[in-house]
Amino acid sequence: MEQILLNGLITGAQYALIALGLTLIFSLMSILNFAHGQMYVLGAFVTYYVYGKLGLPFIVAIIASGLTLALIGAIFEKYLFNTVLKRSVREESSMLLAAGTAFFLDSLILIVFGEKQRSVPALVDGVFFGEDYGIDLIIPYNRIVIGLIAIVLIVSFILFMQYSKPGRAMRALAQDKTASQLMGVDLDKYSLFGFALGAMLAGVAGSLLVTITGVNSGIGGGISIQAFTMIMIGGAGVISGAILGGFILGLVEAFGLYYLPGDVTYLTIFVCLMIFLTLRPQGLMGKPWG
């Protein structure tokens, strides 16, 4: 139970950065961003190469994934989604746009890194053995080094957020555009900033990720799935929302995959969430009215 228990935790806190970026975006600028997924495969890439091939510090990989990402998410918020909204008062038309990078980007990766799975050195070598100090346990370092980092990022988030100006104002247009913009927040300035922290976050996920489950091309999708299921179960737009949806996505994953096949543990999640969404659309931290 205790080691079923620790890989949720540890899988959680990482599927938790992957969904504070999609949270993000989709708090700030009513967008669902479908390419998240591939955004945190870019993030991996970077990492590999970076890391894994020219050999350079992790630290210095997580700042070029980070940094990789916040500039397409840049791009990609100031030239294709910041205009479509102000050019179209349909919300399919952004919906239509993420499901247009999202397939741009998965044909992009597979283009230029092909289909081969990639993975990169563990950060620590060794594997932690709970039998010497009573605990039924046996969990890689690795691992567990990740996993803190993962914490160490979400909690830095939860600060910025809170404490920092461009934090507070975002968390004001999250709660209302046109009173912020009354009181003077720049709408166009903290879509650009959010919309890069939040590919930022993907990317850095991305590069947590794949010294644990390496990468390749065709996981984006996947990844992406997994994000909106995180946010849903939390509260779409919602951080605590999505902080719980990872921990609890984590960890029935960690405990269906133990008792159950892997096949019939993702069918047994969907069906739930369909069943749960039923009775609770807003998820558990999101608010009936939106």
Given for the second form:
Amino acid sequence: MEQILLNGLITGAQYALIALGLTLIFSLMSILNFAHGQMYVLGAFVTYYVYGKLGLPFIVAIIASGLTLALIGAIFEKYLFNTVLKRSVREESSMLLAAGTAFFLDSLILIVFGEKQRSVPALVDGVFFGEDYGIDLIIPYNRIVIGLIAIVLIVSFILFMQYSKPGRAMRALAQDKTASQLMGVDLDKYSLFGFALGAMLAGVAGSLLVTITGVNSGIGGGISIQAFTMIMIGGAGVISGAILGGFILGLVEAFGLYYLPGDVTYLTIFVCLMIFLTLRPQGLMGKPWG
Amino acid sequence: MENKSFILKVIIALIVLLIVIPSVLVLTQRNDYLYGITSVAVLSMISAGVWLTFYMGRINIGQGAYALIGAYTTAVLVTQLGLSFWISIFVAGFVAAFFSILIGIPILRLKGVYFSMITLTLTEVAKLLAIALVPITNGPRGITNIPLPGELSIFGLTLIPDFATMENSKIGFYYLAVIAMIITFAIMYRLTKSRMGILLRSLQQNEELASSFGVNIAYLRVISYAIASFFGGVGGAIFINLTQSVYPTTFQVADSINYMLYTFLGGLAYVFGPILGSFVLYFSWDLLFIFKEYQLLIYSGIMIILMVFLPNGILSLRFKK
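Take the protein just shown as the form predicted alone and give its structure as the form predicted together with the partner chain.
First the chain shown before, then all remaining chains and molecules of the complex.
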């Protein structure tokens, strides 16, 4: 019981990190970034090479993953999404572009990195045995460290959005584009910044993943669907919603996979989600009608 | 005057589709292109449903789910109950429409991206259901060896010959798919010109306003979503008779996304957009086969470039507003 709970919480922390990036991009530009899962995989591969192959410290690998993805995100935003949003009659056109970039990254990853499953050595060795302290828990120290890093990153992201100038500007844009532009917030600049930040979060989350489960080229699409599920649970475009959604999905998955076969778990999650959304379309924390 | 030129265009299109293309392809023995155009017809029929959902202002990424429902319905009816293929494709359409009404009543209240996201998971649900319902669907192994469509006759008069006795069953499928496509788009065209079409367009622009004028928006949404899913179900049914097998992965999330892409690429403002979109994307995918592992890379590259330069669809080139 405690075991499943803790597993769920650690997975949830990583999930929340993925959902945060997706929700940030969505709230700023109303883009459903289908390529989010692929960005995550890319981040994992950067860490695989920097940490696993070159043997540099893990902190360097996280930063490298984050920066690489931030750069890719910035390029996507500046040359693709921004252009399309300006030229297109309807906002939804960005969806095609997002799907296109997802396919593009997918095949690029496959060509560059191949289809082999890759993994890296653990950050810290050893396993925590709860029996010595009277609790029914067995957990590798590695997972605990990764979970803690994820939580630290989430907290620093919240603090950044809450108190820094760019954070405040982005929150203002998400709330009301016209009003915040009139107050002198530079839409283009902060859209670019926000997209890069969102992509960076995906990369960092991928970087954490590779130390636990490894990575292969094909998982991007599945991760994207999971990320969408999370922000639907919590409410799209809301930071607290993304975090809550991530933890809920992590916990439900941990319990489901323990008591049910894998396919049935996901079926149950999706069916519950649909019923939940019909009762509360905006998710747990979302504004009505998004 | 305008009416006359429109009728002329329709006649030319029908002649090209029903006589010119098949005879040229049969004479030149290009069975691969014949199969390609058949697939494009089916794909554009399924995408028509996406277009219709868009027409009332919703982006539907769940069309694959209804295609899968239609596919399994036909497969089960034909292989286990021995029902005629011709009846079962209609049953498939109605079953898909029935489920879309059940699902649509709650989820059609969602707007914008919320609707899109939930339809995205809908395809995943359909796939997982197909895997889990082993007694009906045979689980991940799927249903194979679906027989070819049999003959259809009324009062002893053979309307459609048995596909199995045909010399070239591919041409039979070509006609089946193309005629189904023509009927679909005729219905769609008529629909957009009708009172309902105008009402749907008003939903696309402002639902609250439409509602305040006394339009029953909930009813309209569910009905048109049901029509859209009907197309999806029939399309799926025809498709699996072409391949003669169905698996839980026959229609999956990537396919649902593709249907959306076909519709977008053709141009959302035009009824015939899905046909052009699926034609361009299907054949560019096919032609890029020579690049082997770079196929998807170049294909998605083309898609991105098209989108950046023609964000309102290919048809927007011709019809400057």
